[in-house]
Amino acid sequence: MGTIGAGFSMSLDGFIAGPDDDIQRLFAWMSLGDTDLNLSSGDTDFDLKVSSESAENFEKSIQSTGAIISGRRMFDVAGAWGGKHPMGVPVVVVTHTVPQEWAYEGSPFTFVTDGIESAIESARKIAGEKNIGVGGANITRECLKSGLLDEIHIDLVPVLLGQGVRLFEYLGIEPIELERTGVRVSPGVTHLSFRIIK
């Protein structure tokens, strides 16, 4: 069985976001290196020019991922990523209403109205034992919340944003210990993994 992990490109105050879900400066490091990932979502095409370095941890992630559970507010906001996620893999959207145009035999997403624990399970289905991958804030601190991650990938992009989407805001839990299990630095960025230790 795979792990349960979170990656968040995040700016060195903590945001995952800026200011009307801005995500430009934090993934400007996708254009500073020197070798060539293409990624598709939908009818787009991303040409990104990363370091080795980092084009080494996308294979990596991308070839160890099985599924990815998104909350339905990342899922809006980004546009259901045009039909199919950058990885590549089905998606499983945490939600109170499913969206009936997505909701078609063949989808790539599967929609869960009834909690984490039953999209981390229809996610484990899908995945088999590859790895799930988690998007968005909120779904990452239920997660986090309900000692239900594994790990946590941080993409720290040296900038302050001093507003937006913060990642850590408002845990509400005792104190989580994480063990440092890797750290890669590239141009823009500085790739940080961490176990967490239950």
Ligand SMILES: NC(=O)c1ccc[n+]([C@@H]2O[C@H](COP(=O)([O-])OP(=O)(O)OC[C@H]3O[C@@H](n4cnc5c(N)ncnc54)[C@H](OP(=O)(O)O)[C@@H]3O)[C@@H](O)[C@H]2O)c1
Second form
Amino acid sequence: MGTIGAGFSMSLDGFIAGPDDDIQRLFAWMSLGDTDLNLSSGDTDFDLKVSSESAENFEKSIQSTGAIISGRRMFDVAGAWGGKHPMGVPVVVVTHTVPQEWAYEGSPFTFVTDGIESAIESARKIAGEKNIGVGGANITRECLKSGLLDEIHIDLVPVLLGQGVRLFEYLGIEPIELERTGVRVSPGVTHLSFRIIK
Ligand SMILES: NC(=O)c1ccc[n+]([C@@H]2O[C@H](COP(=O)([O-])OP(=O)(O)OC[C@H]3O[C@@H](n4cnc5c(N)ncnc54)[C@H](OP(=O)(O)O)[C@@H]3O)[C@@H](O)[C@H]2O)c1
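Swap state to the form predicted in complex with the ligand from the form predicted alone:
The next block holds the full complex; its first chain is the one shown before.
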């Protein structure tokens, strides 16, 4: 069975977006390398330049991911990725209200209104043996609190944003021990991977 992992570009002071959900500075490292990486969503082509190590990270992640679970805010902020997530996999959106325009037969989006465990069940059916990615700070915290997350991947950006959307706040839980499983240093970013010890 695949793992459930969350991955974010994060400032040193713990923000995954600045004010107004701005992620420009946090994603700047994706144009600082010497290796071309082309991704496309439903409405945008991303011609990225990353280090060969970062490109390898991306490729590995794209190949091993079978579905993504997104919080409704991330889905809305991304404009439903124009109808196709850049990783090219189906997305399970956790929400209280289903946006009817995206809920049709064959839609790349599945909407789940009865909680994170149900979302994981749906994502598992879609992903088969592949891994599940989790996106959105709120939804990631829910997975953490419920002990459902296996891995955390942080692309640590050397900037102090000071305000915005924090990843690790309001956890209200006992300390969670992590095992560091990977460190890769690239221009403008340090890729850190952790396994959650259960
Ligand atoms: N830096 C990066 O790598 C990166 C990557 C991804 C996202 N981001 C940023 O992350 C931010 C989005 O994260 P977020 O924490 O604000 O929101 P989020 O986790 O994407 O979504 C939270 C929303 O999901 C719905 N939801 C969550 N749990 C639910 C449950 N149990 N049952 C039903 N609905 C539930 C609710 O929406 P409703 O009540 O409206 O349905 C809730 O308000 C954006 O700023 C985005 O730019 C950054």
